[in-house]
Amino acid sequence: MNSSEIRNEIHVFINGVETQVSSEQAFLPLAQFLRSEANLPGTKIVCAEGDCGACTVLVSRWAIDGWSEFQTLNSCIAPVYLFDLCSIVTVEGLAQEDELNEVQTKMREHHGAQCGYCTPGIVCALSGLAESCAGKNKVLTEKKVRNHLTGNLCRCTGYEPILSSALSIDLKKWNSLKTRYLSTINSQRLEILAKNPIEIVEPTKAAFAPTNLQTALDLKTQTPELRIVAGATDLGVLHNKAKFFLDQVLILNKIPELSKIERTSQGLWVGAQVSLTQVEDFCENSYPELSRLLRIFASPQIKNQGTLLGNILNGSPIGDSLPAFLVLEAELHLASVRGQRVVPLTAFYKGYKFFDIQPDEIAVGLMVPPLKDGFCSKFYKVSLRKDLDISAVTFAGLFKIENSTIQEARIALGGVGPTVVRLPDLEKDLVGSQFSESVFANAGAKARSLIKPISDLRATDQYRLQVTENLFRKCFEELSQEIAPCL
């Protein structure tokens, strides 16, 4: 097979064994394929929404610069066609020559294994953590373990022995999955396979994975109804719940330039295929407040698979990232066969699930302009739980403060209307005002009159109004403690 040939199958390595998947099987959720087709029932399907973590597996992706680190993800919501040239390790692949690995051994010794539904996913999640920490000479701490397990439920409430199991792991005894499963794969063959576009066409299903943007644009023009699928962390849930089906899809993960995240002279560039985890890690120093927000965005399994642009294009009024990027005045770059255009994110959301994007356009990336010196920011997510929960209200505030005077203000809110909103009238009122508690209290009171939240299962309208007002006070209190760098 040469690099110009079109493939009609997915090449995936499962516990070290290369498997070719084609026809209807390529459209199955990965967990279902593992259980019913690959005879690996250790991966469980429980919630089918990516919430409980029982379906957790470990995945490394091959790219031109080599294999990525193994990361956890939810296999119940991700279709098989997203895993071309991936190495997948399930709970069955953790043991070596019938000898349990270090995580499994500690889970047994400390009685961390409970009913068996959620345990395989927990073992895979902890194995991913051990793989990451052992490879970078990091230490397992309780905070790190708790954070890494936010995507895994234990319905038997066995969290204490699970934590004890994790904290007793001896990383010196960890046997690298990367060494076991990736070192023997022929990279030259993968380079050829990576250049092959994929077309899997069935009577009622079709999946296209081009290797260049122009081909993708041509496909979108010819068949505008093709649904673009990136991580499927949201769409996969809707597919499983039969809201619609991911059967006519355009996959962009074989187009290298869409996986770039980099700092340019124009600002921070985030390509369409960049995961939330990549953004969180990349922004840790340059946009620390954004990185902090992304830590509680979702579970590691979701962030490792889901993309930032997927969250932005979903356009939910409670989308966690949206208010932050509105105040950062990010710009969405859209491409079609007619060329490219740039849409400020502040103008992209026209109404509930109504966006400034044409059927034949593809979002190729997001540009975040660089912040000038003197800006301070606060991004908040309010939900019933700290981790792995849908927001009730989200808040983003960006301020430039000099000599105790607000020189510039940008405010955005989510969960208070049919779309995320900027509050330009309130921003104008704040400019020129003293940086004081009373000013922020008045701003919070005025914000109540500018928004129209609804009551739903997550919160009442009155709760959202009060929380919005309170967040202005919270913003002032926290900024006042950090004000020195802004003055």
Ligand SMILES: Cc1cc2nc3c(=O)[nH]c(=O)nc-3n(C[C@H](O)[C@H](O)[C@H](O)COP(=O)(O)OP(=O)(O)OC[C@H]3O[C@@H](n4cnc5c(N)ncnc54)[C@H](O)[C@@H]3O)c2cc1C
Contents of the next structure:
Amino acid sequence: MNSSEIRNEIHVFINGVETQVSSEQAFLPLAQFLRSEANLPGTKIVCAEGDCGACTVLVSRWAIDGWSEFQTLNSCIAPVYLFDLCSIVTVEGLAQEDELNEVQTKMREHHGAQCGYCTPGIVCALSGLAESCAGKNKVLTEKKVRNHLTGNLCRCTGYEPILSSALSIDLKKWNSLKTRYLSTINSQRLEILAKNPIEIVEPTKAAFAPTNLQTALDLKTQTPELRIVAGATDLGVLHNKAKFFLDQVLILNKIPELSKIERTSQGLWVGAQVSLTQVEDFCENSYPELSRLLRIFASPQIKNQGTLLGNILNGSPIGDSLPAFLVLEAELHLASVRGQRVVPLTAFYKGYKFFDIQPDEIAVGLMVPPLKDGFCSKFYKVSLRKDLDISAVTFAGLFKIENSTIQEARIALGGVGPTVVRLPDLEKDLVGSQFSESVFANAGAKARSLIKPISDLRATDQYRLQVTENLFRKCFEELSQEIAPCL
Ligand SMILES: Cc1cc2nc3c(=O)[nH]c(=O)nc-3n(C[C@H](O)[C@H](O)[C@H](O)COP(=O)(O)OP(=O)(O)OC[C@H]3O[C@@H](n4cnc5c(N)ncnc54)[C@H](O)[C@@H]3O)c2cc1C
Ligand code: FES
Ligand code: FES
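Switching from the form predicted on its own: structure of the form predicted in complex with this ligand?
What follows is the whole complex; the chain from before opens it.
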């Protein structure tokens, strides 16, 4: 096969075995494919919504610069067509011959399983952590274990035996999955396969994965109803709930330029295919407040698979990243065969799930202007529980404060109306005011009058109003402690 030839199957390595998947099978959720087609029933499906982690598998993706680190993800919501040139390790691939791996051994010794239904997912999640820590010579701490398991639920053990299993893992005994599963794959062949566009066309289904942007734009012009699938962490849930079927799709993960995250002279550029985990890691030093917000976003499995642009384009009024990017005045770059245009995010959300994007357009990336000196920001998410929960209210505030006076203020809120909102009138009031508790208290009270939240399963309208007001006070308290020396 030469490099420009179109393939109608995907190539995936499952526990080291190269498997070609075509036709209807390529449209199955990965977990279903593993269980019913690949005879690997160790991967469990419980919630089928990305919420419990029972379906966790480990995935390394091949790109021109080599294999990525193995990362965990939820196989119940991700269709197989997203996994071309991926190496997938399931729970069946962890033990070697009859010998359990280090995580499995410790889970057995510390009674980390009772009914065992969550166990394959927990063992895969912990194996992902062990692989990452061993590969980077890092220590496995309790904090890391707790953070890493936020996407895995267990109804039986109370978690203590799982924690003690994890903390007793001896990384010196870790048998690298990278060495075991990636080192023997012929990379020259992968280079050719990576250049093959994929088209899987069935009587009622079609999946296109072009290898360059121009072809993607042509496809979107010819068939605007093709749905772009990035990580499928939003779309896969809708598919499983039969609210929307993911079977006429355009996949962008074979277009190398869309996977770039970089600092440019205009700011931080996040390509359409960059995962939430990549953004969290990349921003750790340059936008620590953003990285901190992403730390409590979903679970590692979801962040490894889901993209930042998927969050922006899903456009939910409770999407966690949206208020932050509104105050950072990020710009969305949209492309079509007619050319490229740039839409300020503040102008993108027109109404509930109604956006400034045309059916033939593809979002190629987000540009986040650099934070100028003297600006400070606070981003908050309020939800019923800290981890893996949907927010009730989100708050983003960005300020420039000099000589105890507010020189610039930008405020955005989520969860308080049909779209995320900036509050320009309130921002105007704040500019020129003293940086003081009473000014922020009054701003909180005024914010209440500018929003109309609804009551739903997560929170009542009154709760949302009160939380919004309180977040202004919290913001003042935190900022006054952080910036006091410069006032
Ligand atoms: C268990 C679970 C927990 C979650 N927790 C959170 C949370 O804490 N906070 C939160 O905000 N969200 C959360 N989500 C929602 C979801 O994970 C995020 O919105 C994620 O960023 C979506 O990214 P994706 O790549 O998976 O998008 P997809 O599901 O692939 O796509 C989402 C939408 O974006 C469109 N799209 C994607 N890329 C492009 C493009 N390049 N051009 C045009 N349109 C495009 C798609 O067509 C689709 O409409 C959660 C989801 C699950 C299942
Ligand atoms: S089955 Fe629950 S996360 Fe996949
Ligand atoms: S051991 Fe039963 S759900 Fe975890």
